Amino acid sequence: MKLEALNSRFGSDRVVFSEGNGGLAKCNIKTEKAELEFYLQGSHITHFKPRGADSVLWMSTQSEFRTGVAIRGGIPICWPWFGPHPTDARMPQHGFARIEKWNVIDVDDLPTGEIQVQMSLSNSPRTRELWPFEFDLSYRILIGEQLKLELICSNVGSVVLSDIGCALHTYFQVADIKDVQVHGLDERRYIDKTDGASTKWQSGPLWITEETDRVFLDSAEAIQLVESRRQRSVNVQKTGSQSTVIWNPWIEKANAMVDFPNDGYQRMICIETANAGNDVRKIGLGGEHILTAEIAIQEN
């Protein structure tokens, strides 16, 4: 659908779609308590920040924005796997839900003041190519003072699906990685995947001092992202999720990155709600699967 056409059915004075960056549709909505920023390719959300707060996401300066590469930053979707394919290196990293456009199928002025956008992504020639099986994708974006994500899978084919990988890849803004501490993961395992997919136990909060790059297993409870001395913190809600992926590329990774400022490690942090390591799913004829995830932040 044009610009015209979506602005015509959907848009008011507080939705309006748009040519964005590399000419890349996109859409802003602004209301009394938030705004937020998503392309339709990926349904990637580059922007959210509530009334009297901080950015709360961050974005690369260095990201392309071209069709059919992902976006570096803001909210990634990555399905139906988790990073690289399990059996094919060719195949896109972290799915081809990022990549792929999007459709808007609604958007909702409530009476509470808040806003609903409905995007959805189902099988196509294309996806087909790269995975032959039949499905649909909902994803509910709720915009106010919170950010809630709603992320539902739907089979509609005469297959099971199996193995299906998924996170919703937050890169969140901070002052300074040194200042970060992540509470939620202790006495929880995690696959260290800087160390040869070793598996460890957190102890206390996560502070980031190096490359990390680890999925938490049995982690369903809500995840809180502290900076002391910024006196705000981020609270992460989230349901259909046994893991939490804790992402930061450090210094060497930052420099091999084309998409990626060289000091940018030094300012965000990725928390992702995620279906990954041993908490691949499995949905059967007719069945769903429901990722949610709940952004809430406080500013002290």
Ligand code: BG6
Given for the second form:
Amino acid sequence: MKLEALNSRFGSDRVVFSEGNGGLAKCNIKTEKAELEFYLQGSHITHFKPRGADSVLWMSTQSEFRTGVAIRGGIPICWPWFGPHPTDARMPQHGFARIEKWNVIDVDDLPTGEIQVQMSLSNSPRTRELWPFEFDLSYRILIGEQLKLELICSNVGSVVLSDIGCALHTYFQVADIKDVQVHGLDERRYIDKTDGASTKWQSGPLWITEETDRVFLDSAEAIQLVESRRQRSVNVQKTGSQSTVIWNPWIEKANAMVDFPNDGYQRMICIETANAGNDVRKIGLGGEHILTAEIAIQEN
Ligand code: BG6
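I've shown you the form predicted alone. Could you give me the structure of the form predicted in complex with this ligand?
Okay, now the whole complex, with that chain kicking things off.
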């Protein structure tokens, strides 16, 4: 749908579709409670700010905005595999949901003052070239003081979907990575991707002091990102996810990425609500899998 059509069907003084960076279509939403921006490519949220609070998400100042290229920062949706494709290195990292253009299905002004957007992505000749299955993905974004995300994957084909990997790969903006503690992972086993995918155990809160790329297993509980000096914490509550990925590229990896500023690692941390590692899912005929994440900010 063209921008004009999107605005006449779903637009209002609070919901505006326009041409964003790189000429890609985006939507800006502003209510009494919060503001949010997302791109139709990838249904990619690039900004969320509850009223009176700082921006919640980190965006790379060097991100590309180009058709078919992943945006760096915000909330990419990794699907239907997480990380590299399990058998074919030519396939896009983290699947194709983050680089496909999604459709806007509905924008609802709720009586609570919140706005709910519903996006969808279905199989197309292009997705079938990468992954020969039929699916419907539905993404609901509920914009209030909290941000509620719901990703529903439906199997609309005639074969079982196996080993579905997924992540709401959320880049949180932090004031200083040295002040960050991640709670909710104590006594959890994790795969350390920086150390030959060896399995280790987390003890106590996680501090980021080096390159960190960990898939935490048996991690279904809420995660808290605490910044003590900044007197702020973020709570990520989730369902349908028993794994959490924590990523910070640190110095060398940040330098090596063209779309990532060299000092960007000091101001971000990814806390990813995931189906990764042994938490990949099987979806039977006519079945669905629902992943949700609820992001709430507390400033003291
Ligand atoms: C994380 C992975 O989820 O995403 C890392 O665990 C990866 O291994 C990172 O480097 C960024 O991935 P990409 O494809 O967006 O550069």
